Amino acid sequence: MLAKVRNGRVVELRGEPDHYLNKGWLCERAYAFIEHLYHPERLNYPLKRVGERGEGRWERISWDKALDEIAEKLREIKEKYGAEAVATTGGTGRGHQETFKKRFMNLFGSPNTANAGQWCAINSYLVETAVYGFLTRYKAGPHPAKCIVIWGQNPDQSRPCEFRRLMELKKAGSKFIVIDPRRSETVEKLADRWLQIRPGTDAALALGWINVIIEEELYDRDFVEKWCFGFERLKERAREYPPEKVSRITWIPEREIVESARMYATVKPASIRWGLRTDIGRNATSNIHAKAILRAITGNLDVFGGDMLYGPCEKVNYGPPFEYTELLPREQRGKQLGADRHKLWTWPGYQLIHDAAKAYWYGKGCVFSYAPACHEPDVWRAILTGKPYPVKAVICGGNNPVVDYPNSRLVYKALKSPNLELFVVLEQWMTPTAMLADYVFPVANWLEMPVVHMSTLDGLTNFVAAGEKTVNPLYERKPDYYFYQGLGLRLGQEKYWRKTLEEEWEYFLKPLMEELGVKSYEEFARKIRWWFPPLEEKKYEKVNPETGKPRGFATPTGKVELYSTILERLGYDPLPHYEEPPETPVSSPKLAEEYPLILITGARFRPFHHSEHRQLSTLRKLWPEPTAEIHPDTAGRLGIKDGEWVVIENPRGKIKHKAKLTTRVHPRMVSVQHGWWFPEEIPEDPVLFRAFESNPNVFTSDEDEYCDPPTGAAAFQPYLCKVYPARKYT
């Protein structure tokens, strides 16, 4: 984006015509930004608490005084109750949070990092990297796809700039294959073929797609001789998915599960998108593991067209020297909060993946700051409990769990308990979240700061952006980069914190910039702006001038682990398999004669990002209520009219929506949108801003038994509900 700036103040946004991505297009949220930047409801000093949680009553405090304050609470907390007491959440991609509160944590010596990355996208990342060495994305390079899958995503909502690539694609005649339950617009757009899939079932159409593709011999069997682990042991997993078992657990029927398989297969170079939706769940390590296999087994993997391994960007300082990883103790390593079940997503998986990818990656491996973390419902119960130990102690920034987290109530009760000591909320705005807090820090946005691509940061992709600070930070906004290295200063951290965000850059882009004969980090984000490495394919057969033999890839065997020894050696299925999630008319078919529709929750939503955005009258306006889309043979039956509010209820609770009556969905289920509070709303607690009147995570559970045991990945879908209307409400 490009900003224009009179006397201080920016009064234009637009998108930059060069950029690689959106090449001058910007949808309405980027649009929105400059009300975000100036709106009178922002947070523009820190607060202090005076009344009880949730009341709303506060006192401005200085920056210096509060971080005192915390400090010396975080310390006392630290010697009663040991460091793993404090734990922290985030979202995705506000400020720099993850990377600079990752820092803090291992410096202090807590592993009780938590994350929203537990349900989005770094499952992929972390199962990825398990099975072939790191994460993938498309790149056409030369060859673009031929044919391209869309599988757990709606682009033309959740990712506008690349959807309109993908347009492109398909007027040069790429084909498209689209998994979605929903008819979404990305359905009518692009797909050339639709499977309408039952919720939950990915991995059985994942493994029907392996069955046809080997029983039929579409593989690539030079690639899977030479560069595959496990195969045969795979062939037998994959006997135990024919078709027509999978048509009967995802309603999908048999001759289009055959005819996309052979359509992915055989239509060269082809594609696999990573979607959100196959990231949660019961089943989200074999979704992840069996999507990475057909990539594998196809030839599709490392080439132009296909999917590449990024790797990380070998020219920055980024990762775990950058956050001194390696300075959280082993002691506290084996204190996380989840690692005894959860041991993907954890310090056990982590170190495996590290190990095997650290020479592989320039001599620093390939993890990041969003992992290793802990199981974040297991934070809310060491609260309550204080099993397996208390937390005492929470630090909340880039994130609003009251709203966007599963089970809400729980989440609520945590941060309402006297047992929780301290709570500090980073924050642009007071939400529902901040509302609960005992410190509330206001943080600048993007325009406020100079920016680093957070992927980069992580060591989640291979190439640099940045961004110059457009303004300075108003009133008394900071980057949230200050308070994480304001606690450390006070906490016996000096050594490890330079003075400004810009000398953190210029540390972080120092082998970059060297090569490039640029002196400060202000010159690289004006001249620069961003960089690729050149484009390489098959990757995996440049000779490795050390040992003479082709690279191969970074997992303990070396190869593709179809047959994953990373998750043999953690004690789970090596192979990935399907389970019945555990609230569906299958699993619950008793649950399901008083709650005979199936729940699918969180599709995305132009303008709106997860609970964010709320506030600007422009993009509300758009968009000024829940909507919940039911099918009209359903509506007519319950007595449901179109644009009615009604009650959705399932065994955990009741939310309210508008009715949208539309054939996108099946007669069978129900899609609810998620992230609703009403900021307009009187905030006082027990109301805080209506937070659980339209939230679906009133009903979304962080049990055990809904969530993936490798990762933790909770289950935002499916449920069963059922739907009435709200003039029937008692």
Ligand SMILES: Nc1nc2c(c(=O)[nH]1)N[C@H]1C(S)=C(S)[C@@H](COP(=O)(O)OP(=O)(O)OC[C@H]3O[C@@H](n4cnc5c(=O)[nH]c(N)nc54)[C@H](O)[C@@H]3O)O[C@H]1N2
Contents of the next structure:
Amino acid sequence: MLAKVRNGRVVELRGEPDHYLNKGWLCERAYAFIEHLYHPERLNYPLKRVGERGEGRWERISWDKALDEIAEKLREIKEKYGAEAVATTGGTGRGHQETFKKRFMNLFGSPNTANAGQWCAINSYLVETAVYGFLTRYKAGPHPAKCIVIWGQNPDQSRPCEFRRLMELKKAGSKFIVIDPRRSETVEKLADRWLQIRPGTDAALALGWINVIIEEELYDRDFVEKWCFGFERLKERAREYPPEKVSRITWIPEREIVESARMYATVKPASIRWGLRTDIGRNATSNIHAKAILRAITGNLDVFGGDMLYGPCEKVNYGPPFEYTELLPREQRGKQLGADRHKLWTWPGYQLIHDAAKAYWYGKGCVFSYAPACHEPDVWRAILTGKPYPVKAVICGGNNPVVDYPNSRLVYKALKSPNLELFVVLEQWMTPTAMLADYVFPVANWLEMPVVHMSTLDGLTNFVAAGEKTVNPLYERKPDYYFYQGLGLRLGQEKYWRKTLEEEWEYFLKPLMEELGVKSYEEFARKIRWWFPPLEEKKYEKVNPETGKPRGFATPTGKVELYSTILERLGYDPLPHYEEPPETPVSSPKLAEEYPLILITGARFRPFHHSEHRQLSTLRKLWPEPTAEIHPDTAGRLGIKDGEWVVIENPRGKIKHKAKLTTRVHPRMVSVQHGWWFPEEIPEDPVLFRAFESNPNVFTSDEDEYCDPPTGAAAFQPYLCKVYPARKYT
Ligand SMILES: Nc1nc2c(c(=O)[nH]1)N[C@H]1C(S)=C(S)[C@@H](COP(=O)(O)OP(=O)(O)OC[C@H]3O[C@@H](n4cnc5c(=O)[nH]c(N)nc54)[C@H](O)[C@@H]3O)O[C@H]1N2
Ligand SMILES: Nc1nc2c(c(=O)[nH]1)N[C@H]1C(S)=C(S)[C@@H](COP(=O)(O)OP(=O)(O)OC[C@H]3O[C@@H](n4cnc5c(=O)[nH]c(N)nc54)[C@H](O)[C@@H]3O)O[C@H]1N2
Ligand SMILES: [Mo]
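What would the structure be for the form predicted together with this ligand, given that what you showed me was the form predicted on its own?
Now the complete complex, all chains and molecules, led by this one.
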């Protein structure tokens, strides 16, 4: 993005015409950032609570005084209960904070960093790294994909810049398979084949594809023989998923399963994209693992136009050394909440994956700040029950857990609990979560700070991008960095923090700056702006000069582990399998009598990003109210009219949305939005901006039974529900 500044004010935002991805195009949310910067409701000063939690009585306090008081309290809690009694929460990694939050916590000695990565992309990162040594992403190189599988993703709404590139591929003749229970915009605009899957059954479909590809010998024999581990055992497992059985599970006609499997296996090169919906719920690890296997056995792994294994960026100082991961004492790692049950997401799994990947990737290994982390639902239980030990302080940075974490009522209850001695929120706005805080810190937005962005998630690669600070932070806002640094300096971490965020970025970018002959961060941000490492395919074939052998893959066996020795060592199924999720018409037929519809929550919609920006009128007028998609036949049967308020009810709770009658959804399905709260409403507890009225996380579950065992990923679908007009709301 380009920003124009006149007399110290940002007056215009534009897309960067030379940019490799957006080529000058921006979505409506990007343009709204001027409004975001100067909005009268932005938080401008640190606040300290004076009344009860949630009462909304605050006094202004300085950054220094607030940091002094918080540091003192954290020291006291650490002495009395141990460092593990302090936990942090995080969301979709807004800005730079996850890295510095992790550094602070490692040095403080607590393993209890919770974050949204547990049900969003980081599972893919961990499972794929366990299976073939890193995460994969589509990269065209000289040969664009001829076939692209979009699986549980709707990039038309969730990644509009990338979607524009996908449309170009479509025009150039690439074929698209879209797997989605809804006839999404992506289905309408791109799909050559649409598989309308029953929510939550993706692992069965993936195993069905593997079955067809093996039985019909459509796999890449050469690659499998040379580079894969455990093919015979996979073959046996895949036999359990013949197309007719998979059809019964997924509701996809048998012929479509077989034909789409053939298409993916034979139209080359082919790519399977990352999509949120296969990263969550009971089968998350199996979904990801099965997709990884498909890439490998069809010879689409690490080839141009397929899914490239790109590895960490060699030229920046980031990851574990930047975050001092090794300094978290072993004894503390062992105390991580959830490490006893969800071993892949926590230290035990991370350690195995990191050890296997480290030497291979120039000493870097697992670089992502989100993992290892604690099992998020355990934080709230530890606050409320003191088990397995008490959690006494929570620092929430860049997320809104009262709205967007699963089981949000439990989150609320824990945050209100007198057992919790300290709750700090770093925010740009007063939110339902921030309303419950003891201290709220006003955080700058990206226009007010120097930005370095490294994305391993958004379909790009190990690239680096940097932007200058556009204007100085307004009022007393600061970048998140100064909160963690400020605490660190007060708690004996002086050795590990630099003076400014710019200095941190200079260290971060040092190897690259040296290579490019750039002297300062500002110069990098102005002249270089973004940098891609050279692209190389089939890295596994390259001979390692030290051993004289091909490099292979960064796994314990050096091969693609179709049969995962890491999952096996952790005590999980080493091969993918399908398990019926706990709340479906199949697993809970009795419940389905009262709650007959299948519910999915949170399918993305423009212009909103999660619970953000309901305050921005330019965006709010594009989508003023929460909307539930219901099939017209179903609505007719239930006496529901288009545009009227309806109640969506589940055994755990009920919410209100406006009905949108559409054939986009299956007659047996309802789709509701997430992230809704109403900044124009009463802030004080118990209203909390009506945070529980239209928020589907009042009925998403975070109980172990609903979570994926290896990763602990909770589910945002599928659930059972009933729907009725709101006039019958009691
Ligand atoms: N039911 C249901 N729930 C879901 C989902 C779903 O599909 N269905 N999706 C889930 C997924 S995938 C995710 S990733 C999570 C996302 O959940 P969260 O990441 O918690 O997203 P938000 O609720 O938008 O909260 C982000 C907060 O960070 C603030 N913020 C923005 N930028 C900054 C910054 O630079 N610094 C700081 N300190 N704060 C900042 C914003 O004002 C906002 O209040 O939601 C999950 N929740
Ligand atoms: N506008 C907007 N864009 C966003 C975000 C946002 O909040 N708003 N959030 C960002 C974040 S953090 C994330 S994680 C991504 C997520 O974005 P995506 O990966 O695109 O995921 P969703 O839009 O949540 O769901 C995609 C599709 O999956 C379908 N689906 C639902 N259940 C299932 C299922 O069981 N199986 C399959 N195969 N499909 C299913 C839905 O119908 C939907 O059309 O979006 C990012 N981009
Ligand atoms: Mo996400």
